[in-house]
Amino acid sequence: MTVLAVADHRRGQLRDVSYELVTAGRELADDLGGDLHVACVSGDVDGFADDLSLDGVDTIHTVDHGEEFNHDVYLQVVEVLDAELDPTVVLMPNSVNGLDYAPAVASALDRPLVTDAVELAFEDGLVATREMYASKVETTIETDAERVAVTIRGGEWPPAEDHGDPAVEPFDLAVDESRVRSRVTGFEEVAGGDVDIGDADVLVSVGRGIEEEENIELVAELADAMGATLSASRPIVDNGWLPKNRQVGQSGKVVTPDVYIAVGISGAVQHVAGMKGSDTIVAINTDPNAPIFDIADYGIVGDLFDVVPALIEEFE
C-alpha cells in the first residue's frame, strides 16, 4: 500500500508545506507498511525533485508541463498517477492551490475527502484530526473507505530535512488539452504584498498590548535591530494599523519561523493556531497568566514599553 503526496509550489519556489507533506506521508506509509511517492507537477520539476530527495521518500514523479499551477493539469496528473500507483492515501496541501484541485481529485477518484487535517494515522482506516470553532474543539474523523484523499494544514508537521536517495522518474503525461479549461494569466499580490511573513526566519509580532498605533514604531525598531520581520495579531490588522499580509493566525497566515517574539499578545487560540509551529517562542506580556506563556519557550513578564527598548539597546 502506498501514499502519494503532491508537492506545492508558487512562483518557482517550493512551499514549506511540501516538506511537511513528506513527513506526514512517511508517517502514514509506515502505518501502512508501504512506500511514499511524491509528485512534482509543472515548474522547475528537476530542481523540486532535488530539493525533495529526502529521507523517507521512495519515488519522486516529475511532470514537466508549464511553469505555473493549473487546476486541470494537476487533476489529470493525479488521476493518472492514481491509476498507476493505486495509493491508499492521496495527500495534498491545504493551500490555495491544493484546495483548488483537491475536491475535483476526490470527486474524479470517487474518494472521500478530509480537508485541513492537523493529525493523521492509519489504523483500520484513516483517522484524521481537525480543529473546529476557532481551534477550540478537536474532532476525530474515522473513515472506513479503502481509498481516501486528504489535505493537510501547513505548520502542523515538522518539515522533512534529512537528505535521501529516492528514485526520480520523469512522468511523460500526454495532457488532454481539451480538458484544460483554465490558464494562469498573471500573479497579483494582495495589497501590501511586498512582505511574505511565511518566509521569515525571525518574526517580531505585535498585539493589542501596544495600545496606540503610533507605538507600533517601537516594535518595528526591535524588528529592524534584530533583522526580523514585523507581524501582528488580528486586532492590530482590524484597526488598520498594519496590512492584512502581516497578520498571523487562523484568519491570517500560518507561520513557522525559527524564532517568534510575541509582544503584547495574550495568546488567543486563533492566534496560537497560526504560530505554534515556531521553533522558539518568546513572549512579552504584563499578565503572568496570559495564555501565550503556556506555549512560550521563554517568557518575560513585564511592561513592553520597558522591555522592548532594553532589547533594542542590546541588539544594536
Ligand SMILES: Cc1cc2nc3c(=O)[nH]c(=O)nc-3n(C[C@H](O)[C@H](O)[C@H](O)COP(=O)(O)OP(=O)(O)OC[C@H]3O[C@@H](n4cnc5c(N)ncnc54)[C@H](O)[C@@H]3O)c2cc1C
Second form
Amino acid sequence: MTVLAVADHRRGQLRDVSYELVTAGRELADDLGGDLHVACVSGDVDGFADDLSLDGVDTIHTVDHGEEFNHDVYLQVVEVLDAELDPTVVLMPNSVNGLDYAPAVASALDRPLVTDAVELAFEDGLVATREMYASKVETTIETDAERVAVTIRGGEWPPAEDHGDPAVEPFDLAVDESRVRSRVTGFEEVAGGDVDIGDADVLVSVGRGIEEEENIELVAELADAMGATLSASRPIVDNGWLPKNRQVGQSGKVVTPDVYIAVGISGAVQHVAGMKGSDTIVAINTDPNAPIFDIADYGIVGDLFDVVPALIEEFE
Ligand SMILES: Cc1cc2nc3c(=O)[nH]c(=O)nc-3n(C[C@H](O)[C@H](O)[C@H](O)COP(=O)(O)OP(=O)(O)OC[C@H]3O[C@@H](n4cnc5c(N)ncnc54)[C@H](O)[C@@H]3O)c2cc1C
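Having seen the form predicted on its own, please provide the structure of the form predicted together with this ligand.
Up next: the whole complex, starting with the chain shown before.
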C-alpha cells in the first residue's frame, strides 16, 4: 500500500509545502505499512529530486515536461502514476496549483477528495481533520473509500529535513497534447509581492494596537533592527496600511517562522490559525487577558509604544 505525494514549485523554486508533504506522506505510509512515492513534475525536476531526496521517501518520479505548472499535464501525470502505483492516498498541496488540479485528479480517478486537511491518519480508512467556521470548529472526516485524494494545508506538518537515499526514476511520459487545453501564460504577484512572509525566519507582526497608520513605521523599525520581515493582522490590511501579502491568518498566509513577535495583536482564532506553527511566539499587549498570551512562549504585558522603542534600542 503506497502513498503518492505530488511536489509543488513556483518560478523555479520548490514550495515549502513540498517538504511538508513528505512528512505527512511518510506518516501515512507508516500507518499503511507501505512506501512513499514523490512526483516532481515540470521545471528543474532533477534539482527538485535532489532537494526531495529525504529520509522517508522511497522513490521519486521525475517528469520533465516544460518549465511551468500546467493543470492538464499534472492531471495526466497523476493518472498514469496512479495506474502504475495504485496508491491508497494521493497527497497534493492545498496551494494555488494544488487546488487547480486536485479536483480533476479526484474526478478522473473516481476518488473522494478531502481538501485543506490539517491532520491525517490511516486507520480502517483515511481519517482527516479539517478546520471549519473560521477555525472555530475542528471536524474529523472518516472516509470508507479504499482510495482517496487529499490536499494538505501548508504549515501544518514539520518540513522533512534529513537527507535520505530514495530511488530517482525519470518517468518518460508521452503527454497527450490533445488533452492539454490550458496554458499558464504568466504569473503576476499582487502589489508588494516581492515579499513572501512564508519564507521569513523571523516575523514582526503588527496589529490594531498600533492605532494609526503612521505608527506602523515604529514596528517596521523593530523588524529592520532585528533583520526580520514585517507582517500584520487583518485589520491592518483591511485599512490599506499594508498590502495583502503581509497578512497572517486564515484568510491571509499560514506562516511557520522560527520567531513570531505579535505586537498589539489580540490573538483571534482567525489570526492564530495562521501563526500557531511558529517555533517561538512572543506577544506584546497591554491586556494581560488577551488570548494571544495563551499560545505565547514569552509575553510582555505593556504598552507597545514603550516596549518597541526599548527593543529597537536593544537590537541596535
Ligand atoms: C472569515 C474571517 C477571516 C479572518 N481572517 C483573518 C486573518 O487572516 N488574519 C487576521 O489577523 N484576522 C482575521 N480575521 C479577523 C479576526 O477575527 C480579528 O478581528 C483580527 O485578527 C483582530 O486583529 P488584531 O488582533 O490586530 O486587533 P484587535 O482584536 O483589535 O486587537 C488589538 C490588540 O492590541 C492590544 N493593544 C491595544 N493598544 C495597545 C498598546 N498600546 N500596546 C500593546 N497592545 C495594545 C489590545 O489589547 C488588543 O489585544 C478574520 C475574520 C473572519 C470573520
